[in-house]
Amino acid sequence: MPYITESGKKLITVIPGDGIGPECIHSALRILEAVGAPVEWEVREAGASVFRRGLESGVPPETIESIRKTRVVLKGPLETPVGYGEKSANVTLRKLFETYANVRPVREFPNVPTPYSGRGIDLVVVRENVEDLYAGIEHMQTPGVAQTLKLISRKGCEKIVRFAFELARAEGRKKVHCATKSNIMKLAEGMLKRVFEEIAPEYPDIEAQHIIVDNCAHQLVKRPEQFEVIVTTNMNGDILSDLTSALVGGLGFAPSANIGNEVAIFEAVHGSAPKYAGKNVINPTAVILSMVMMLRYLDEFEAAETIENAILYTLEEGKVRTGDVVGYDRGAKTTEYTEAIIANLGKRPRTAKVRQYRPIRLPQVPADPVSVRPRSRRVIGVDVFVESELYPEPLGRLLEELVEGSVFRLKMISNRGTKVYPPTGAITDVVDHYRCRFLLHGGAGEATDEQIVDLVQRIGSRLRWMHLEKLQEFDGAPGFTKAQGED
């Protein structure tokens, strides 16, 4: 629930940012009061001036704070400036708040030339917003080898897969797309797959259709008005939103909204853009149409409306139009625009449409931290990761020697996803980066944690390791993938 003022209105936090970000915030601020919605706000800092002064997330307490109590933030972007922090300050504030809905719409404008023009564009990606590869754990396995870890859980599969079709049922859309690269990677991003597909059922309304990633990455450029929504995991939602916006006009024209079941933060996708800073020449129609769905967000529908038609009616006209339209030498001022979607505040474009809105129902997912409870489970090997300067028949014969007596066998040893040993015959260059698979003999019983050290501390006499993965199994089925080439 939003924060009331002693006014009556609705509280938010606004975070003007960086870079272009202060004029885009202030244009839509000033069509807020023009349009009347009951709605305040208190200004907080976050970005490039936080960081400078030495807090590397960021975002200084008071900006928490202040989310804390209004649950809703309109912000500009955020810079991470070269050589202060360490985290983007936006994926923090999404993290911190778990906003694990990245909603990232495009439609086509009236008098925005693309190639795609009069194809009616009108689609939304919505992009899981916490997870994936942004989690940013990373480690240098070797001087020469980066490692990242893709982390995607159940939980946060189903919070984004039912706001997907939620989100589709409120905007009345009538097919959702769930776009994986579950052919590769069939643990990760088939999880959302499975997911998806599991959910589907529960939406018999909605057409629900699964897409791998780089297909509709194709379909989009061949033919976007195909989709509707597409639901997508965090590294693919990013590059695809992008894709989208510039079907439609560029970065100018995509509001974004990353929303949880507390807190909503509305921003554009573009970034602080430093080189047209204080210039009075930048396209605020991203950060504006941010802010209209902060409105529906806030149920304020007819102000949003209001505010979105006159958008299109301003566009329409043609009369006013920004330098990434028409060029810098001779668009718009971000005033001059700004002052004309104000005088239009009341009319409705000739052609372009509103689409009719109702508030949507987000997803209620159990708090358990424990989302999967599988009757079985067993610990049957360990892939051992070392760092070694030999080559694979080497130093397979030494891992051989290293743990003969032991519980487990050499299975096999990849470098970096193939297998190279026992020999294939294949011809695979090598880094100094190995995971080595061991299996208990047999097959049978359960390895334990008292057999894994003694088999690091085998390898560790003759060896550098640095990483170790057990091998389970859950109902008795594989909990891990096998390396290319791996029987």
Ligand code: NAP
Given for the second form:
Amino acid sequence: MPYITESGKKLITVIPGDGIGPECIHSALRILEAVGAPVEWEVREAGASVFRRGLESGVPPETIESIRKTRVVLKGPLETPVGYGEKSANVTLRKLFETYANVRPVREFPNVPTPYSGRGIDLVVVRENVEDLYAGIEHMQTPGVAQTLKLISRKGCEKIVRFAFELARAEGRKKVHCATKSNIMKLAEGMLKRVFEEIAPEYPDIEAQHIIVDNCAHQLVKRPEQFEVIVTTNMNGDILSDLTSALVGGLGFAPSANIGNEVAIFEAVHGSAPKYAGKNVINPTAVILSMVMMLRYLDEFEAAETIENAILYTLEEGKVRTGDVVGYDRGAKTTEYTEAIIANLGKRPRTAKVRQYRPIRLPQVPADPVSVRPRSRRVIGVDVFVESELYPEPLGRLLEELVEGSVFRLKMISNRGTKVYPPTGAITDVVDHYRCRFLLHGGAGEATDEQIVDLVQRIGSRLRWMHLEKLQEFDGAPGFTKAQGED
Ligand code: NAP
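Can you give me the structure for the form predicted together with this ligand, which would complement the form predicted on its own we have just seen?
Everything in the complex follows now, all chains and molecules, and the chain you saw is the first one.
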């Protein structure tokens, strides 16, 4: 529920942001004023200026407080200046308010020529927005080997998949694709595929299809008009949605929304484009369309449609277009383009159509941290990651010697995922980072923490280890994958 002011209007938080952000936001707010929607705003800071004041997150408490109150944000792009802060202020905002769904629609615009003009591209990328490699959990495991953890939860998958189907229904779309790399990352990316296939039958009115993400990229370039909604993991969605922006005329036309159960943040896909900052030449459409998405979220469907129609009419008329469309030597000023849209409020384009929207029903996924409760579970072994200068064979022999007499046996050693011991005959270049897989002798029973500690102490007496991973079975199914070449 939005915050309602004393004058009965819906209150939002506006963050002008960095670079071209303030120009874009100014343009959007002028249009919002002109359309007369019952929306008020309070302006708050985040980004470069805040980092430079020494605040490490780039998001000051007054901004967080305002968002907690209004729950709806219209923001410009934010920069993390080099040398300040470790984390991006954007990611901080998305995570702080658990905006788990990143919605990136693209459509063909009249008079914005692209190689795809006339093919009617109109699709939405729904990107999971908080998990995956963007959890930002990174370690240097050896001085020369870095690791980023890719965490995908069943709960996160369920939220984003349900959201994508609900979005399809709200927007009258008939098809949802789920794009994953489940053929390689069977557990993590495979989780999204499995959850998608499990939930799809609950939406019999919508066609559901899984697609491998690399083929999805290929199909998007070849025949983008076949897609309506694509739901995908965070990293895939980041890349695919920049690709889809380019199909319809570039980042100047790509809006987005970050939606959570409590808070929603609306912003362009583009960044602060510093080289254009303050020059009054950039295209504010992406931010204006992000505001249109915000108006729909606030149930202001009429104002949203009026603005979208005015944008389409202005482009269709073709008299006032920005430099990214017609070349910066001939393009209209940002302010001129804004005025043209304002003058066209109330007009309807001749051919381009605005889609009819219904309020979206946000999925209700139980808050319980546990989403899967297996009937049985068992620790059957452990992967010990070691840093070693040795080549695989001497390392294997040393480990076998070290664990002699313990409850574990060395099953295999892999180097960056490929089995290198016992030797397979494969020609593998190795680095000083090995995963050594130990299983309980005989395969029965369960490994105890004491036994694992004993194993690690034996290994640690001669080798440097840096990471342990228990090998678990849930309901009899292995909760781990095999190395390339492992039997
Ligand atoms: P960018 O700011 O998106 O700009 C890349 C290029 O896209 C521009 O040089 C320009 O292309 C075009 N462009 C972007 N917005 C445009 C607009 N409104 N109108 C016309 N053309 C537009 O990407 P970047 O240069 O990689 O990033 C700059 C900064 O923004 C970085 O600090 C980055 O971290 C930050 N960033 C923030 C966000 C966010 O807040 N959500 C998102 C992305 C990046 P041409 O050069 O071809 O004219």
